[in-house]
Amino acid sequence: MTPEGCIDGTLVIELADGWSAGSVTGRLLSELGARVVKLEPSDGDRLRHIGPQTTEDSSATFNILNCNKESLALDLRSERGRRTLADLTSQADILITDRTTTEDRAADLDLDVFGTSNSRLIHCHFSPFGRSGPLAEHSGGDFIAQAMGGVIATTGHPGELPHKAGPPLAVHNAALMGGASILAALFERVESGEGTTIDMALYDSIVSLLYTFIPGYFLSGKAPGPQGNQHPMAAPWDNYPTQDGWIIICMADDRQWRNFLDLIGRNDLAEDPRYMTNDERVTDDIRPEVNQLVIDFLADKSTEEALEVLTQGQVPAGPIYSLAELLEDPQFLARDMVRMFEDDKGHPFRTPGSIFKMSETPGRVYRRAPTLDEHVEIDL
């Protein structure tokens, strides 16, 4: 028997194209049991036309992001399209909108009108900078959010060009926070019977990732710069060479440091005041000495040997996986993080599984992405 989702029976209308925070939120909510109806332009979501494996009306990228969803093509510039949108939102529990999408498809759409016709509606609107403040009308995306949100200034190695993080952190963090806000609003609606409007900015979401840096700045006035793979408040914490590659070691507390000293037979350093706490080990004078202890320990070991010894010694360590290695990792597969489907042409494709592991209402990725306007005869 298929387990129930924790928000089964919830109707979500998604007006968000591309790989956007709104589209990601739609997929996350669908994994939790929501029925998500994706409103597409007549020529389809732009991801349908972006490779790899682009077909007549789909692509591998679209298929991955839009599993579980239904598709309805809607011209929001037409009177009929506006009426259909109004009808859908009047019956929906949740409306997801994205500023770039609404500007492209219906620039004059009044975002505040939906709640007046459905007082129970929870409307989550995603935009680069939010709906208030001097930058409210500015355009932007993940890269700009990372730059203006302070993340790029902390990424990369000292003295080198600034670098963005590899994944679209602002988009995905906004999606997670937007999803959390929506679930909180659903919970509150049980008591109040009223919906709410959620103003979710990529800019705000990326700033929240700096919370570990902000306390130090408040105290010292010194802004953190690029630090490579080191951590400003912990050491040893970096990537270290083995005989055949690299390994990540991150000791977050003094207990793990003492475990490491046990492994290398240097318990004499456990009471040395220069090394006893993270505060001492992260100083400019001591950090190189700490790192050298790790490098010397790994010098005669392969990555596999080093991982086995460190893991048994309760020292946090891990390999640096390529994407191919990750997707074949036994841990990844054991967590049911790869799902196989066939597209509408019968071609197989893989998509990530659900991150929601819950005993009673686990997240589910159960259906392929829809073809364009597949659910034109939608029944609400």
Contents of the next structure:
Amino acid sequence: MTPEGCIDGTLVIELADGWSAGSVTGRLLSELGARVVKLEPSDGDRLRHIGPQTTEDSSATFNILNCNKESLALDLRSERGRRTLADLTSQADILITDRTTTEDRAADLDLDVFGTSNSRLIHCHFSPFGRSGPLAEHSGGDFIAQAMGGVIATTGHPGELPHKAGPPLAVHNAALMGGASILAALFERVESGEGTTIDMALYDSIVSLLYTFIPGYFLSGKAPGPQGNQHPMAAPWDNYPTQDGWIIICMADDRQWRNFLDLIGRNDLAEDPRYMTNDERVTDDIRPEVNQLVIDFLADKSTEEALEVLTQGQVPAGPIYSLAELLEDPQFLARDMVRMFEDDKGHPFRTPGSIFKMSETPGRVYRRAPTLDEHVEIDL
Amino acid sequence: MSAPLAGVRVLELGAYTTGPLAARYLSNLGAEIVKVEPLKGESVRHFAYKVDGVSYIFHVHNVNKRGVAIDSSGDRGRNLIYELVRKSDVLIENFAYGRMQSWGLGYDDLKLLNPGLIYCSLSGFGHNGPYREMRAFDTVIQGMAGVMSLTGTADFPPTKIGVSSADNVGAATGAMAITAALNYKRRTGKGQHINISMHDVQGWLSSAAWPWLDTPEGAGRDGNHHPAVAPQNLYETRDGLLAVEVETQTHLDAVTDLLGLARCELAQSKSRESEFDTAFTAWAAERTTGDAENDCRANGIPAGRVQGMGEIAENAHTWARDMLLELEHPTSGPLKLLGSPFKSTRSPGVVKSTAPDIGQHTRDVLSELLGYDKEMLDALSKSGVIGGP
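Alongside the form predicted alone that was just displayed, please also present the structure of the form predicted together with its partner chain.
And the full complex, kicking off with our chain again.
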């Protein structure tokens, strides 16, 4: 028997192209039981045409992101397309729109019209900077949000040009926040009977991640640049060399520090006021000294040997895995995080399992991504 | 109107970031949070950068909450938590796997007391699988989930994301799963156990790069470039760094027109990456960041400056969106804190009160929710079961 979903019977209309927050949220809501209808332009979502394994109207990237969804091609510049959109949203519970998509496909689309025709509609609009404030109308996607939202400035190595987070962090984070906001509105609607319009900005979602930098900045005016792999408020915390590679070691509290001193046979330092608390260890003077203790400890060990000792001693530590290693990682596999499907031509592709592991209503990934306009005969 | 989760009560037994942050997000959506701490306070209170002896980051994470201090190591304290569980819709915990069970507070214990309880565990690797016992902090997770292998350039070792991605995105996942479970509970009356793994979530973040695993170039660290579309990069201006990002054919046409280059299809743009980078580098070098930003935007090219914490704090947009705001703490004075990212026409997001002192609301909460009178509270206080004024 198919397990129930949290929001079975909920109809979502998704107007979002590319690897965008709107498209990620559509996928997440589908995992929770919603029926998600993706509206694509007549030549398909732009993601269908880029990246590896691109065929006539499909790519690996598109397939990964759009499992579970139904596809309907719609020209929003035409009268007929707009009428269909209005019909669909009049019956929908949730409408997802995304600025890049509306800007490209229907610049004059009036986003506020949907709520007036369907007062129960929950409409979530994703945009780089939100619908209010001085930057409201500017364009951008994940990269611009990372640049203006403080991720890039702090990522990379000291003295070098900074870098973005490799994965689309701003898009995924905004997608989750938009999802939470939509589901809260759906919960509330049961009582009020009324929908709402949600204004979810990638900028807001990414600024929400700056909590580790706020204390230093507002107390002493310190704004960190690229910080390598260290933590602004904890030490020792870094990516350290071993005999055969790297190991990450993170100590945030004093108990873990004492566990480490115990491991290296330096319990004499446990009461040394220079190192005793994290407050001292993070200072510019002391941080290099505690880092050196870790480096010395690792000098004669392989990553595997060091990991075993540190794990036994309850000091948080881990290896660095490539993507290939992740996809074969026993933990990731045990959590059912790698799923295989075949596209409509029979080519296999991998897609992530659901991040929603729930005892009664586990998130479900159950169907390959649709071909363009596959659900043209759609019956709502 | 009231906020969407008004009337939902959340019990938070958390420390550091992920649990407290998930609870704060729910509070921004209107839920009532009762934060349970040990008598000496949760660990993050002692973290670096303090205001009057309390870590500033504690203030950032714990707005909107009422604080209750309980020593749950003994039967009396544990029973108090059981009673609070009976009165709650949601419990959030982010302890290492096994810790809650060892205290008699695991899901299997608590669901007997309250079958409608939504019990959300946020942990490094989840509550099943071979790594579930491993201790983890943010950077360990980023390393093991492939995120670091995708961040930075091949010239440098794998690099973590500067912000705490594993902690924060894990918390946002918890918040979304809980709001989903609330919908299910409203329909069926049933609670459940939510078992979120920060490692799953970071691995999921990397899925945009999975298609490149089977290609000759592979999936690795390529700085600021996009794996399939160009241009996307940082360009040095006369006084700073400009980020340019092409997402659509319209953006690409605007770039080629601006730089005086031949147009091409978006799908072919990556093969001309170095040509675009060279032309944009020369273009940006002659301009200030402000001028370059304006020129790009006027031409329909998505662009923006690289902002650090200082520029973000000075940018009027941040304050106009209420993403930074100031709240008056009763004893520590005004504090700059993070606002709510959840904005809708019917609720602007709730940010109403500063973080509690240890046990600040113990008596209020126990009398309001459990009907304890002064005599009972005095006795519990005297025997060291509860803390606070």
